[in-house]
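Just the one chain here, laid out as structure tokens, in the form predicted on its own.
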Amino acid sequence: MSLVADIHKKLGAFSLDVALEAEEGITGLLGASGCGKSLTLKCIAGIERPDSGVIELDGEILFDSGKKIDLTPQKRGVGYLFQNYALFPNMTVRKNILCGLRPVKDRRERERELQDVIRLMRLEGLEDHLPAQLSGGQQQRAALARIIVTKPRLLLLDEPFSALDTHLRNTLKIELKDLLRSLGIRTLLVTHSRDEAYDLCTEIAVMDRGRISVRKPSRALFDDPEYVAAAVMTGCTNIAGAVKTGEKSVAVPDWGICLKTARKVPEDVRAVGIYARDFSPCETENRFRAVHCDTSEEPEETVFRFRFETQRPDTAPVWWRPGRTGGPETFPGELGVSPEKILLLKE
């Protein structure tokens, strides 16, 4: 079983026009700020109505324009963990949790889920705490005990580390992974971070201005991501428009240079894309003169900035990240790319 949505909705001069399955497992939605993906999950959890389209989740109708159904958010077996958690700040935890199961009446098994769900979420002596007392892991904590005591069949999370400091974030995302996969909830991911994507999520659907571009399995979309705005989005900072000019070669026009490739070229290929970390020094095809621009220092590797020998001297340089153990201590003259690491893409 699965969630189905195909809806729309305009809000002004943005239009919102999504066509989304989810499996079982992570299913990510990566795209940039303001691209409609919190508005996506706004529609699926029933808090915006789309102007017109259906959500089916298992089989279950949840929205239905044109049949006049729409659930509200109680009745739809969907949990929303907002980036902010949205815990009541006047709540104690166990307050806030108890809110999740209100529908129990049986008091004493209130109790038992109640305090299964603490010790599961690790919350144990903070029952009594407001959530201004807590860190924001710990509010994040007990805003997903709040929801997965309501035993729902859609899980759907916000950007669930934008509030957190980098340490903070990476220790949570692999608690919330192994979570996750304890429980078997289906989960949709909103994010704009490619690392939370590719770590996270077995399947990636990427947004652009309203629509999904491309969804694939996680690797099979850093691996060829297709479109320039997943490009972007999956780290690519190469991105040069190009003309096919051959069955598998390409110019990129900017670059002042062809490229062999490893895949046929579509004849709608519209730019090309390599990521940083594929040149070499090594490499003997697709090997260039290349220019030094300027070199910075970031905590795990060094990133080369350079152009081409023939490119374009208004176009932007080109990224070299060979890796803090792969990198030499001075630029190369020359730089490689293998045919299988060329991204076709359209637009």
Contents of the next structure:
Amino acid sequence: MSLVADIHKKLGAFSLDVALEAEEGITGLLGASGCGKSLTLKCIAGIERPDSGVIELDGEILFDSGKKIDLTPQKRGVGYLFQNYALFPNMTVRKNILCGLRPVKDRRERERELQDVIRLMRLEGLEDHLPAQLSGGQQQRAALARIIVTKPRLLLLDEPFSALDTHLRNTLKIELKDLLRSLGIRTLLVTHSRDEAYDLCTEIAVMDRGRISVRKPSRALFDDPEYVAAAVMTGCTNIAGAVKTGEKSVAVPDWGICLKTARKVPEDVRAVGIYARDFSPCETENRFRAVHCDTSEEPEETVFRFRFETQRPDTAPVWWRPGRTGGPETFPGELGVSPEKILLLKE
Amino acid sequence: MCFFAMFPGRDEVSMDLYPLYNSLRIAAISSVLVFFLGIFFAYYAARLPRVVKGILDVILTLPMVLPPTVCGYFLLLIFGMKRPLGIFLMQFGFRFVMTWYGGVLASMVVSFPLMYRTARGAFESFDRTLAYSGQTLGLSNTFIFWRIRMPACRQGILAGVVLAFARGLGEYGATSMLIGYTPGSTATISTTVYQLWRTNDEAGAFFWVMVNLIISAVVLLAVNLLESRQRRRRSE
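What does the same protein look like in the form predicted in complex with its partner chain, given that the last one was the form predicted on its own?
Whole complex next, starting from this chain.
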């Protein structure tokens, strides 16, 4: 029971080469905008045709360029929630949902399913509203209702929260998580937000310039992103080129320091990454003198930016987020980082 | 009727309203046919490769910028009674020269580009994700076209039909070349105006000028109303 996709497509200078597998639960496709996430979803749904490749869902071939199989989107059994929800503007919520129920021929059965999904998605009283009269959250629920009634084998969510105000996002995120869990529907979620991916997905695939660089369970990905692109997408602000100097040590020329690591350094290491939260003034290992650059205040915490004393002048400052509690009022002269927190990154 | 009272010497009884009837008939039939043709070409042109689309676009829009007499010339070249196609159609009893339905043909050729271009503009501004989501919901492409795409582009397409109707009504050049002027048979408002003016029936010409003016004004008013409604809808 899984989705297996191997997609190749060239669009001008951009080329998409994605090999992806998704099992039960929510799989996240995390990547910067323009990396080909949405294009991947469109290929799986059958809206875009790959130049070559294979797409298989639960053993059924949806697309196979070699065997010349290319099912229409109508026959794929794949639900697609668009960024703008794509509710039909000329139809009421009720009619929008009935669009998904057209295959149900029995009128009473259709009406029953309609009422069920309206109750499930808490759309009572909104049946006769046009999409333009709904709030962003209601639009999302209506669009999901319309998809759910088609009983898709796979649900594709394309940046489901990007059209919403920030304060709504977190509430809807929790709602969506609960809904997907209770429906037990296998989902592929496209997002550029690490918070959404971390919270919602059981597994995350990081996409970078048309390729998937790494695919891991969410927690494992944030603990060890392995690749530079993945580290950037997980929110690691401090990344610098590195050279292996020993089994468990690397030199970082840009920062002018050597770091001890807990993990064995692979031969093909290209860079190290340190999350801004992982520096500590109390840590005794990997401790270096640091010069304060500037401080910025965020609602939740204070962010320090500093340079190592030995750091090259033309390189970017290093970020430190001590958090609201436990953070010092003034910048300490020395900071350390535990060897376990050093991320070893490949290109 | 007070309208006729404005034209001394022309009362309702002696008034021959055939040109009005003929013009409305030609314009109505031609705009219905142009509606389907325009939508068909606008829809399929959008899916063609860029080069083919560009060439087709030029050919389909040409009648809009050519003098109508040139269109009429081409129509005679194709459907003339001594031309192969003309002779062929004659065998089935169809003759486009000097018949009222020849006027439909002339009017279609000239008004087609207006419908085609407005429909294409409307289709191009259509949000594609609506069609995509329809497909992933299992809706047939026919359903998506008539129940989602057309309603979403309704205002633009309606404006195109109205423009095509108005243009068909005012058609003179191609019409006079292809079907000429025969009172009670091929006479339209525009050819009647010219004929009456030529024969020094100034009052008659003025009457038909006023009729034409009123119809055109109503049509343009309708277009403006449609457009302002569309603007309001967008700003909502």
